[in-house]
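The data below hold one chain only, encoded as structure tokens and taken in the form predicted on its own.
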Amino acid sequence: MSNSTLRHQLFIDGKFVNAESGETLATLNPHDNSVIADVALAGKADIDKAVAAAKRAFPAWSRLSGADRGRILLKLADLIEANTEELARLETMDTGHPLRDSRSLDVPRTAACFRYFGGMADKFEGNVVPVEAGFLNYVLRDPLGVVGQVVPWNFPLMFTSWKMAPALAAGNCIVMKPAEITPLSSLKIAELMSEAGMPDGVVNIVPGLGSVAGQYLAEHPGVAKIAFTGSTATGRRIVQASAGNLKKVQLELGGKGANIVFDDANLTAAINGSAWAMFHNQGQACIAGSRLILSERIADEFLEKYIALAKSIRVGNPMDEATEMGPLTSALHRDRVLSYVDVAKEQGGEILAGGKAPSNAALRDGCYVEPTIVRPRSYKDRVAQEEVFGPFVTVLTFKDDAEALQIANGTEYGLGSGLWTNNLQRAHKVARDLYAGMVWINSYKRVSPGSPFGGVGQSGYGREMGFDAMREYTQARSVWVNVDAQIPPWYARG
């Protein structure tokens, strides 16, 4: 893919434009840290322009029938599928996702999300409330207006659809800030939206620094809602910034997923599923099963096979069809992940596998980390409490179900958790007792456009996907109609 095919400007009011300041930021290929493109860097003036464009577009877009909005989203889904190879290669080059993952997972999930909410646009209903005789009370679901959306760098293409699709289906207009280090697939989606017939100003995409463009978008008085996916620390700053006009806030934040394997589990399935839960996308997933919690009865057998599987994962150039795990998305993040190896050692932990960059000379210039397995001394150690966000899993053991739950629920996070067992009663009981917004039984990291996605505690609030997402992007309007009620005068005279 040549640089001439890349979109590297801001997308405002239906046009690709330079930043007002003329500033750009180099987007790097994490395989070798070469420059892919210099992308326009949005500042406050650009955010103002984008919000103004969205406000102008809102009245007509919100009044368009749901069926007509849906047709545009369905057309966009078709265009995404038609451009699968270009989008997959763009995402892989920008993020380090193995090409086979970008092609078979990221692009199809993106198309599926736009298609789901394209079909939802004319089916999301209000309701009628039974009230006192003589009155009709009905509730409308109104779009919020201009919504600000901040997309993270780990799954930029997929999260663009998760954020945009329900907001657009509900009748909102959007100002989206992709992560400054991975903006390219979001900008390609903007191009495809124009081709699908999206009216000017409905969607605006403004890559920029989180500390500048993201902060200002969260503060902006013309924005009715801010939806953010990223770290818990940044989420707290988003909440503070939103207070000026009391905008609605939706947060999908960090995770430290518990993945419990009981002694009656199908070990072959649990070993493979636990490897997928951790090492897919180099562990750069908020829902990664980064805390492996094993029954003492099967821990030795499980670990022997799990370590062997981890060591066999093919780490390499993500553009290579044979690669199963690519580089982390940036050098800064690679160094952060590797720093946790020292943290583990300082606290008496044992490195069972990995813990360093690969020795392959062909990968020397990239952001690579080997699949890393660590046994900490306690579930209270830093590496078992803090989100590492890389191919770094901690292993803990338990004696009984009560101890498994104590360990699983022993962090401040509550996004996704999983468990492996053939005992149906245990499965439902543990799923009920886990502190998490999502629980997988005998699987991990399954997502669907129709299934609510989000967490509790320091993992945030609000939900992506499904009817819950449509509620997040609308507000209730209660309408009372006097049909034939006889209302006596409150202040009777004479």
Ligand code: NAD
Given for the second form:
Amino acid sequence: MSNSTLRHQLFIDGKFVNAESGETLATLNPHDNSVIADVALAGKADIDKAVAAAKRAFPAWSRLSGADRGRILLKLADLIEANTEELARLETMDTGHPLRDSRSLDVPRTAACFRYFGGMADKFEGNVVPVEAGFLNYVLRDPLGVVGQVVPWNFPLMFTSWKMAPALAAGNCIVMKPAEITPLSSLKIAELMSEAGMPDGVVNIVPGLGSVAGQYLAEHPGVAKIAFTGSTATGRRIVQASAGNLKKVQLELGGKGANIVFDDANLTAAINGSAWAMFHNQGQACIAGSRLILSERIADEFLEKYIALAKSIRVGNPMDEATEMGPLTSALHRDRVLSYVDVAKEQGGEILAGGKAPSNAALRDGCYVEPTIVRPRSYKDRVAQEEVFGPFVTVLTFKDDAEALQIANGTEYGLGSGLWTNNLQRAHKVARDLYAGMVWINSYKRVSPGSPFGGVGQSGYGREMGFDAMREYTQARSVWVNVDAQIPPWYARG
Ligand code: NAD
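Just the form predicted on its own so far, so send over the form predicted together with the named molecule.
Every component of the complex follows; first up is the chain already shown.
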């Protein structure tokens, strides 16, 4: 891909434009920290322009039939598939996702999400409520207006679809701010949106700094809702910023996934699945299974094989077809992840594997970290409580089911958790008792456009995907019709 084909400007009102200030920010390739492109950096004036464009587009877009809105999203899904190779390479270059994953997961999941909500656009219904005799009461599900969306850098392409597809299907207009370090794939989606026939102004994409553009979008009085995926600390700032006009808020925040392996589990499947749960995308996933919780009866056997598997994961240039783990997405983040190795040691933790950058000279300039396995002293230690967001798993053991649950539920987060067992009753009982928005049994990290995605506790509120997402992007309005109600007069006169 030549750099001249890269979209690197803001997308406002159907056009690619420079920032009003003329400012840009370089986006880097995490394999070697070389500059991929200088990308326009949105400031307050650009956000104002984008919100105004979205506001102008809203009446026509929201009154279009669901079928017509859906047709554009379905066309977009086809275009995404037709551009799989370019999108996959762009995502890999900007984020460090291994190319095989960008191709087989990120792009197909992005297309599937737009297709699912394209199909949903003319099927999401209001309802009729049985009320008192003589009245018809119906409930409309109306779009909210201009929606602000703030996306993180770990799955920039896929999250663009998770955020945009339901909002657009429901008839909203969008101002989306991608993460400043990974703006390229969402700008390519903007180009494909136009090709699919999206009217100008319905979608605006404004890369910019979180503390400036993101903060201003969250505060903006012209924005009816702010949907955010990112860290819990930023989520709190978003809630405060939203208070000015009482905008609706949806938060997908951090996680510290518990992954419990019982002694009756299929160990071969559990070892492979647990490694993927942790090391896929270099562990940069809010739903990563970053706390391995093992029955002490199988812990030695499990760990021996799990460590061997982790050490055999092919870490390398994400553009190489054979690579199974690429670099972390930025040098800043790599340093943050590695700092947790010292945190573990300070609290008496034992490093069972990794804990450093790979020695391979070809990876020296990149943001690489080896698969890292740590045994902390207690589930209360910092490394077992705080989200590291890298290829960094903690291992703890338990005696019985009660202790497994105590450890699993012993953090402030509640996003995704999993368990491995062949005991049917135990599987459902533990799934019921886990404090998590999503639970996987004998598997991990499954997602689908139809299945609600989101957390409890400090992992946020609101749900993406499925009918829940459509509810999040609409508001119920109740209409009362007097058909033939016999209402005695309140003020009887003569
Ligand atoms: P982050 O909170 O630093 O940034 C996320 C986004 O928010 C970026 O676009 C950033 O520019 C923007 N931002 C930063 N400060 C802002 C502010 N004051 N106002 C408005 N926007 C602001 O998070 P990150 O480090 O980019 O992403 C990693 C985090 O995201 C992890 O905690 C991870 O668990 C979480 N995450 C959650 C989910 C989920 O669905 N629950 C999914 C993926 C990632």
